[in-house]
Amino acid sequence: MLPIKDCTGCSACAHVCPKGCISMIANEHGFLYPQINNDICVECGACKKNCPVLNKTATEKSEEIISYAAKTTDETIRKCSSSGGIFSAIAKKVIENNGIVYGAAFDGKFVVKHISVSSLDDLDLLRRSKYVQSDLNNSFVSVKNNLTEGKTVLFTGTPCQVEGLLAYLKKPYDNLITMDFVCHGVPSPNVWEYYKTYLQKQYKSAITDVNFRDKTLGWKNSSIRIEFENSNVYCNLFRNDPYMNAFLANMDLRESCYTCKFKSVNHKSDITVADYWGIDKTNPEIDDDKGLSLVLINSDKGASLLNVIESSLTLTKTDVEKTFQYNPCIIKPAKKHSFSQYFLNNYRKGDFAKVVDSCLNPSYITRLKRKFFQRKTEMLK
């Protein structure tokens, strides 16, 4: 089986197991990992043969990587999107053609799960970034059923989730469109759960809405905005919010994110999207601080789809090489923070914001505690 440190939790192994003997079980940080029931396992090897990490192969490099700065012409949609609204434009076209769209959404308790939508009215559930690893549930099986029925399917997710789906399907489908996004890394679901509880205690009310990318102060000054049942609102800039600080400092990411095998400009998805950070430096004439999407075209299918929806977009062809310095997550995995393990073992102790700050700006005492913890951990190995 794949070592824990390399497992992305894509669930391809669980979905492909012919005996159903693999379950995805959460560890102490809420990350899902495969657990095998050895009593019914017949050691057929299907899990290993279909693991996208164990069988990772380099995607053939195209002669030219085609990249665009893109935004939807619908300003209402762009305002409520994380960047330029490219996802909404593509998803809208799929649904209008009687297709189905899969992506990450909040459930009633603001847990992030993959769901499917087939109505434009429900599309808003999938908009905006969710900075938590999503639970794929049984989505791979549902996607396959939809494809077999002849439905057009748009599946969106992290690069490892997309490659997990492709590994499970085992063969290409003309009616499948895959879209991944440039991923910084996926933070701990348990840290998110604790942070929600922390805020609900502070505001003495239940959460009713979460927007990780509120653009009221501009795209570059995105804020996390959380609304409560008692009409109170928490709104804080990314750079001032403790949850986002822990995430951006790489203190609570999945272990595999630190050695991610899916960092490349050559993805197996049809289209890759991201925030077009650095556009104010590379193409300032098209930057209005309302959000722009970076779009990488990875396949003929992706190129054809973009042509179909071109009338609903403003597209500017760009030099992808220039984006690397402003969006290094395209090609480089996150570097693990030196206080990552200390944070994961202490964020429940005391005030959450103070724990985050103590890891970002450690005192002499905090550094001593971390060294003691490291030595204790090494002795137990």
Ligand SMILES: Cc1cc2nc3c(=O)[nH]c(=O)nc-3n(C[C@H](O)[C@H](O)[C@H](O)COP(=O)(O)OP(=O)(O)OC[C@H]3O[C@@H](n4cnc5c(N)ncnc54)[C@H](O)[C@@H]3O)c2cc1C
Contents of the next structure:
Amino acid sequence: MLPIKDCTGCSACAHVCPKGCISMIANEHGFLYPQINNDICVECGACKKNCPVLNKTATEKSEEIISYAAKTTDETIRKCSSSGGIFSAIAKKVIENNGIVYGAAFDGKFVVKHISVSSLDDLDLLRRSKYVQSDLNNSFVSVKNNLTEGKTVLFTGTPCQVEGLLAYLKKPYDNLITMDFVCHGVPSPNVWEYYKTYLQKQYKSAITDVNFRDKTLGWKNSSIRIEFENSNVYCNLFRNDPYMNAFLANMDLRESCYTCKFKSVNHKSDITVADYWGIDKTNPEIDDDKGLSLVLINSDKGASLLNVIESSLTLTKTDVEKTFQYNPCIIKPAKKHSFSQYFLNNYRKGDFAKVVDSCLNPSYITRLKRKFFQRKTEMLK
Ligand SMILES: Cc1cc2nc3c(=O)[nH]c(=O)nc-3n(C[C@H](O)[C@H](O)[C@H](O)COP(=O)(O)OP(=O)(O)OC[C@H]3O[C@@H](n4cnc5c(N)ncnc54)[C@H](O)[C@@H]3O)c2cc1C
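For comparison with the form predicted alone, provide the form predicted in complex with the named molecule.
Zooming out: every chain and molecule, the one shown earlier first.
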């Protein structure tokens, strides 16, 4: 059985269960975990056989890692994308060929969920990173239906979501393209829920728009920008925003992210994208601080797709290994913050920003007290 701490919540087990006895239920942090109804379960083992974590095998190591620094030539799209707008360039091609694109979007309450889009007008719903674990809903089942109908499907998500889909589908489909990204880890939906409420109280107004990747002050100075019904705007650099601080300091990630099994430059997806952090050090001549993507080509299908969209991109071949030190999440999981548990126990009590700050910059006495508390909790386990 998969230890709960390793479960990514991909939902492949729930979807392959022939008896439909597995439901995905949110834990106290809003992360979904499978729950088995033992009254119906016939112990056929389909869930275990199709769990991408339990059955994780090393992806065949390609002889040469093909990597590029890439950006779309459409400057309007690049401006409103997280890095170089490569997702949009690929998705546009798929939609122009009557295909369907799956990815993470905000719903009306700014909850992050996977949806499908089939028109260029709707593509903006999927654009830009949302730093919260997305709810896959029923997307694996609809992807399979679309594929069976002969539609071209582009499925995008975290590496564990893509591997979950591939495990659920069980067989390769020529009409499926998968794109994942280098993933830092996924923050708790409940912490995001709380942060929205916290800001709405401060601004005495409802949120009308969220952009986790505002580039007004430059790509390397990415900011979180939130608009409110009363026309107020909250805009803060990542390094000054408490929600982003908690995320980037690894206080509120899903437990499986701290031992992520999907770290490597050999992904099972066709294409992997990322922010090309460190490009100003390795290839400063191509960095204009407006956003650049790192693109890894993982399969022949990925290579053909890049060929097809090449005229809409500016591509520079690069050496990915030089970027590891600037983007460590490419090869290793995030290291859990030593006050993560304290943060999760306390972010609802008192002022959110102050709780984050007390974890990042604790006084000597606080450090001692928390170490004592942590040791006591560990001894009681
Ligand atoms: C939680 C998270 C952590 C990340 N960590 C890193 C990192 O450590 N290093 C790094 O270089 N890059 C990281 N990225 C990827 C990076 O932010 C960009 O997504 C990537 O550079 C592609 O940018 P783009 O300009 O091509 O397209 P964009 O338009 O920015 O890409 C949007 C794509 O991301 C998908 N997406 C957005 N939010 C989510 C979500 N919550 N869950 C699943 N899919 C989502 C959309 O479906 C769409 O496919 C992370 C992204 C997310 C969502």
